[in-house]
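Okay, so here's just one chain, in structure tokens, the form predicted on its own.
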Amino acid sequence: MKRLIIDTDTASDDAVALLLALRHPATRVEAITVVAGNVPLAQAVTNALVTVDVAETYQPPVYIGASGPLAGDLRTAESVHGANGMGNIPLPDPSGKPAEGDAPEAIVAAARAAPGELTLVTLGPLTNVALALDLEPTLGTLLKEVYVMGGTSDHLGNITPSAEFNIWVDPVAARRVFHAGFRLTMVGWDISRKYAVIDDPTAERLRALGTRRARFAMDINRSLRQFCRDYTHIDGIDMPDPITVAVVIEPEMLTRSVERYVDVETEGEITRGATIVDYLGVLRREPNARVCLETDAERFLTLVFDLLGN
């Protein structure tokens, strides 16, 4: 059984994500941790809590985390995925309610309790993970792994033309996070763009399981579809958190990566938020990321349609 964390800021394709993740039979979560990013913190809450009713599996806690990026302003991405992040549609009182305490003190305390034994997976802005760092700087030989939901292997962003939006929000954040000696894994956008699209006659094939959770998933991204058509110019919805979950809990997904050094720019006037992948080396420094390259576009579909629909 795969024990992890999912830090998200909860919007549309994070909460497919989710779904897949409660609802994978050699999966746990043991715990949502919860950042602000696609949408404010108190929605993004609420969006996480709604999405664990609709698993219809187990409720693991939902801790409230950061509400801003370490250093400046939030920018959110309401224009992508609908006012509340879930393509604006309806969202029925969420049963469960967040559990005590915050956020980073969570990541630490269970990696402290059952140290090499979680998978951290982050499927937003890496402000908590920076702050759990702050509680305990050898985090990273407490967590098992982390995969990180964020920047491209290529270097073509979909918030500035170099920067991914996770990334870009809290460039800070995640230069510490790339930097702390974790055993990282990087699904960037562009493994979302390339082999994971979900395009419309297949989300009609989705929607037709009759599962309220397929339903929901397709509804969700509605506003996303329409992002996808008019900015970013892919047929189809594009699941950079679904991709990522669905490497996590199934490994064999992951068909092609490489060990490199990854570093984050954080202060450049075009290229803030880039993750720069020395694929030569020119830097000479050690690799601290495995960059995923190429993943199976059918086994992922595959997976969606079984966890979805059962």
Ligand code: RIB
The other form holds:
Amino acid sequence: MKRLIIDTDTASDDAVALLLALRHPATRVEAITVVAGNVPLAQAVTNALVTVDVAETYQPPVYIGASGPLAGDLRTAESVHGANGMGNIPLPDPSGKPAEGDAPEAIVAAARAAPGELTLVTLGPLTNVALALDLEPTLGTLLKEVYVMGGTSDHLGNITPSAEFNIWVDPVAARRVFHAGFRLTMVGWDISRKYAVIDDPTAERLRALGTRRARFAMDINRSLRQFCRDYTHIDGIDMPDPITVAVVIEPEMLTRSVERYVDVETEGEITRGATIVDYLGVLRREPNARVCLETDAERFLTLVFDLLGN
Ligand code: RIB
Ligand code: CA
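Output the form predicted in complex with the named molecule next; the form predicted on its own has already been displayed.
The complete assembly is shown below, putting the previous chain first.
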């Protein structure tokens, strides 16, 4: 059984990722920790609680985390995911409530209670993880590994020419995480753009499965679909968070990666938030990340259909 903590700024692609993790028989989500990012914190918490209900499996504790980055102001992405982050569809009132305690403390407590057993999967800005490191600097030895949806392996950004949104929202936190000594896998936005796109015919086939989860997954991503049409020019809906969870669930889905030293630009006027991958080793620094370069697109869609289709 893979035991996960999922840190999320719960908007439409995060929600699909949560559904995959919650519905997979060999995965246990021990905790969901919420961070502001795509939408303000309160909305992200609501979206996480609603998604847990839609999964119709079990109710992991949902912890409230950081309402903004370590430095600077929060910048959200309602233009991408809709005003409520969920395609502006009307959402039911969640049946659950947030758990007592805050997200960074919950991450540390869970890691201390099960040393070496938990995989942390981050789907949003890394503020909660940086704050958890403040509480427990040895977190890197307590967590089994960390998968970060963030950055890009090809230096092509989605929020600026060189930065991916999750890193760009809180580059100071991201830099701390990349230098914390985690067994860290970086699943950049390039992977989503190249190997995890649900095109329109596939979206219709998913919807035709007729399950609550398949319909929900497509409905909440309709704003993202429009954003892809107008801004990123992707021929469908790209799924950065779901492919990150998919790689955790089925490691063989990751077909090519390299171990490299990665750093985060925190000051650049134009490049702030960029993840810089030192492919040639010119900085002579030890690798601190496994950088994903390719995943199996077919296998990803098969997993999505399997897990949302029942
Ligand atoms: O850049 C893509 C990432 O930013 C995804 O995690 C998406 O949900 C947003 O948080
Ligand atoms: Ca996200």
